[in-house]
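There is one chain below, alone, in structure tokens, taken in the form predicted alone.
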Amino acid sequence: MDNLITIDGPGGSGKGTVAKLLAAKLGWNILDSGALYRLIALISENIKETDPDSIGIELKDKNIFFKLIGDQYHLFFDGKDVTDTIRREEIGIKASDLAHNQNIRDLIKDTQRSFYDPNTGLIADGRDMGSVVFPEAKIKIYLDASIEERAKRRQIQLKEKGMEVNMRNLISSLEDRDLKDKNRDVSPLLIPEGAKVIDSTNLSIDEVLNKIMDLV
């Protein structure tokens, strides 16, 4: 698949930031798969049954897209900007539960793949983009970083939101998340076949972007 870059990796590795900057630099569309799972969680709040068939009906024929507003990509669903709504804590918890359901993942896969248009290009960010959703992608990136560096980045993000978090607790939380992601039965986190592994521990964002642009 031409004009497609998948970016996989663990939490805190910088996937979202790199994907956003790459999409803006290349003028391509972006797919934030985590935001789509949050959208599914939001949809499930408004229906009685949370089975894939019911959720699929709510998704059918709805326009779903990301739009760059300022320096952030906003998710629009059926004409409404749902970005702030899907960031609610309870939505995140529900999304995490749904992401472990194979039937839900099968349902959302078609939606994810619908974002790809070879004429406009796509940056796909997630934990199974290159391994499951777009295994045909010609450029696959697996972005990683040490657990300490990832915790430091997460701490900075939380401080910017006015939150204080203990570094030891952050490291423990990331280790638990890594363990669950790598050992889950449904779409475990792994290095996709043919992916370029980039360790960003000691790299700046610009250096990571340059490495990926060399591949492009």
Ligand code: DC
The other form holds:
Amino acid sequence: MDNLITIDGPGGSGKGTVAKLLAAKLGWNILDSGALYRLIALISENIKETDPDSIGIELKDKNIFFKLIGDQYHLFFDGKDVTDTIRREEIGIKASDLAHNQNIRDLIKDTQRSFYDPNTGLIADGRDMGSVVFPEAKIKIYLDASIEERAKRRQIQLKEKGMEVNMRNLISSLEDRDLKDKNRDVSPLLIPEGAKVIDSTNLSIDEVLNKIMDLV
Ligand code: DC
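Moving on from the form predicted alone, please list the structure of the form predicted in complex with ligand DC.
Every component of the complex follows; first up is the chain already shown.
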């Protein structure tokens, strides 16, 4: 698959930031697959059902797209901007639950693949983009960073939103999440076959971008 870059990696590795800057640099579209799992969680909460069939009916024929507004990609579903709603903590928890369900993952796979158009180009950001959703991608990145660095980045992000979080708590919650992501039965987080591993612990964003642009 040409004009497609998959970026997988653990939470806090910088996937979202790198995906956004790459999309801007190349003029390609973006697929934030985590946002789609959050959307599924939102739909499930609205209809008070968790079975894939009911969720599938709600998803059917609805327009879903990402749009850059200011410096942030917004997710639109059926004409509504759902960006703020899907970022709510309880939606994140529900998304994580639903992401363990193979039927939900199967349901969402076609939607994810429909974001790819070789003429427009796509940066696909997630946990299983290079391994399950787009195994044919020619450029696959696995972005990693030490747990201390990832916690530090998360702390800065939260601080910008006015939240103070203890470093030790952040590290332990990232460790928990890593363990769950890497050991789950369905689509565990792993280095996809053929992926280029980039450890961003001691790299600036520009250095990471340059490494990826070298592959493009
Ligand atoms: O990256 P995020 O926090 O927005 O992702 C929301 C949830 O979806 C999170 O629990 C991880 C899960 N997810 C997944 O299982 N596979 C993906 N490709 C993307 C996200």
